[in-house]
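Only one chain comes next, encoded as structure tokens, the form predicted alone.
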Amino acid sequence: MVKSINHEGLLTEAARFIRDCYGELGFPPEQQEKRIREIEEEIGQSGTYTHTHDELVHGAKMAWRNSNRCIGRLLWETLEVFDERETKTAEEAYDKLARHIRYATNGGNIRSTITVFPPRKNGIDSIRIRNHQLIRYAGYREGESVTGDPASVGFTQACERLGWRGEGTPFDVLPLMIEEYGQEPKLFPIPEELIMEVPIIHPDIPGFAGLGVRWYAVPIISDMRLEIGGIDYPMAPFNGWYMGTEIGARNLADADRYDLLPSVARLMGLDTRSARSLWIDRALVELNVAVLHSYQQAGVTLVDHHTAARQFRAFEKKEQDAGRAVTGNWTWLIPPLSPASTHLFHRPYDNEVLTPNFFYQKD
């Protein structure tokens, strides 16, 4: 949904923002007055304003640790922030897309990053990705199955609309989909390059390399609305890392995305005809190991569990030190393995939602 927001409105939350950003950064409170009479007066031009680059860049960081589904908000001071507000045309905003992926991947040492596109002005964005991440595989539906991740068929169709053919495996790195404003949506491939993958195999188990898994490095996220300030930037993708459950529980896992548990059970030959045997849960442990000890022998940045509940519990104590209240959505921050033995799962958390902030926004 586009949000509606009149020149009073925007000034409040600017004004807002600025005292928190400029405090946080140790500007003096004169200074911080100053820059808010500059915002109010190009407000009362324009209807909008313009964040300087050093507001752009700690309010992506406040956003990040503002953002209360995520675990892993211990380093959000280290977030690389690229300034790409000039932006125009589709094939500028792939070239920036592409080095995004290329400096957050680093060779498996996984930088988190974001890179902020155009803001949005009066209503329009002048561009878009319609991608949910940069890289995600393709969904083919033949009849009532699937070959492939069932929560990319409708963009993979999408995808196919505009002439993009992929080879039809469980794996096809989908195209960026990038679109100017009033026109049509441009698709732009993936250089294999660019893609680092990680086979999925396990330490102990048997023919688990011969089920063909694979998952892909770097996770950036790039279908939600950055808000810093009453400003939005529809266009801005974001990485930090995955953790483990994230492909193991979920990706992998689900009965609606790639459905490996009966694979894996019966990999390790257990009896599948009855819950009491609890194959569910023994097929997810080693699902997970796989995961765990894949992404460890690649080389690439992962984290498990237990370690992220220990670094949100260090969170918690650093913004507590600083004087900020911790807000967080418990169902969220709760890993879908084992949770109960994190300390997430029994305390409660404030999901009031703070800004800077990311957002869903219309698909």
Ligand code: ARG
Given for the second form:
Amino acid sequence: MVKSINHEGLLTEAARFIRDCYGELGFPPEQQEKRIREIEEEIGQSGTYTHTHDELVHGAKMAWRNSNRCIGRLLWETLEVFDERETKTAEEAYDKLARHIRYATNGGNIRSTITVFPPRKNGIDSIRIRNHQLIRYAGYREGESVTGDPASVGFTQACERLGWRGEGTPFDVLPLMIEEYGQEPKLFPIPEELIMEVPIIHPDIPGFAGLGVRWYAVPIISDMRLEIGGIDYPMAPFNGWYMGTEIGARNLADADRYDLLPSVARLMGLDTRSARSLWIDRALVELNVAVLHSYQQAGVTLVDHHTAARQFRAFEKKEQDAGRAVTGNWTWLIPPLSPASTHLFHRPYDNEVLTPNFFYQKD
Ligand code: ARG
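Compare with the form predicted alone: the form predicted in complex with this ligand:
Up next: the whole complex, starting with the chain shown before.
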């Protein structure tokens, strides 16, 4: 009984997706109805159904378009989709992930990319990746303090339990941790030549380079579940490129991340004793100037928050013209630096969650 209810729920989700997807792709209604009957039959026989290549590609793009927290959605149609649903082993998966990193990085001319691995079948994930992002820095706890990225402390310890040892610098790239169903996770260090990084320098504060700060070129989120038409893809790493503030106003600035504002303020000779000197704000701006300047110098794609906001406004317009409502999460869409200088700050967004989409999931 429960089974048939599940089947019905899946069929409802599938039918909704097929109608949206085929409608957007301009496929005729007969084809939609034929496909839905085919899916009904497949679900009846196997409890699940298999997306066609076109459905997977367009579904992944729709998932990006529906990501309420993302300010970069104007470019949703440009997503490059690698269909790797046939992947069986951790070793094969590693090869596909290495290809993803190489393709997306593209020597600094970053390409928005997703690689889709096998879907969940009857509640079983045949393969999973444990990393939050494919490329991220380790964090080593030493008593009260942390060397590296405090956000990575737990995952770094998990890597160490599996025998990994980092060099102990603040910018050690973590290995990939891939798990086949029912087996111990395996670690795969990422070859250095695949990892593009940017030394953070400042156009007119010479001491800045001396801080020895760097960041990686491509943020590739790898721990979210992609859901399309009721089918779950628990391993589907995806990337766009950075908006400067993600690095300059959060990763390097947050007190519980790299916490660099006091060091930057000291370099600038600011009075850090009084909040009223606005040393925090002044250091924050220069740190963000440094990030924008450094990625530009290094020839790595990155967008500033003012340009990103204008692109998002174009997205809103484009969606309206297409007859679709734009959903969004205001608390995430507004940039952490000068939010009220962008239009986003001054209007509300409906945070309804549409599918296809990306969702958080348990390890
Ligand atoms: N905020 C995350 C980070 O700083 C990355 C999230 C995805 N960002 C993106 N521009 N696609 O690493």
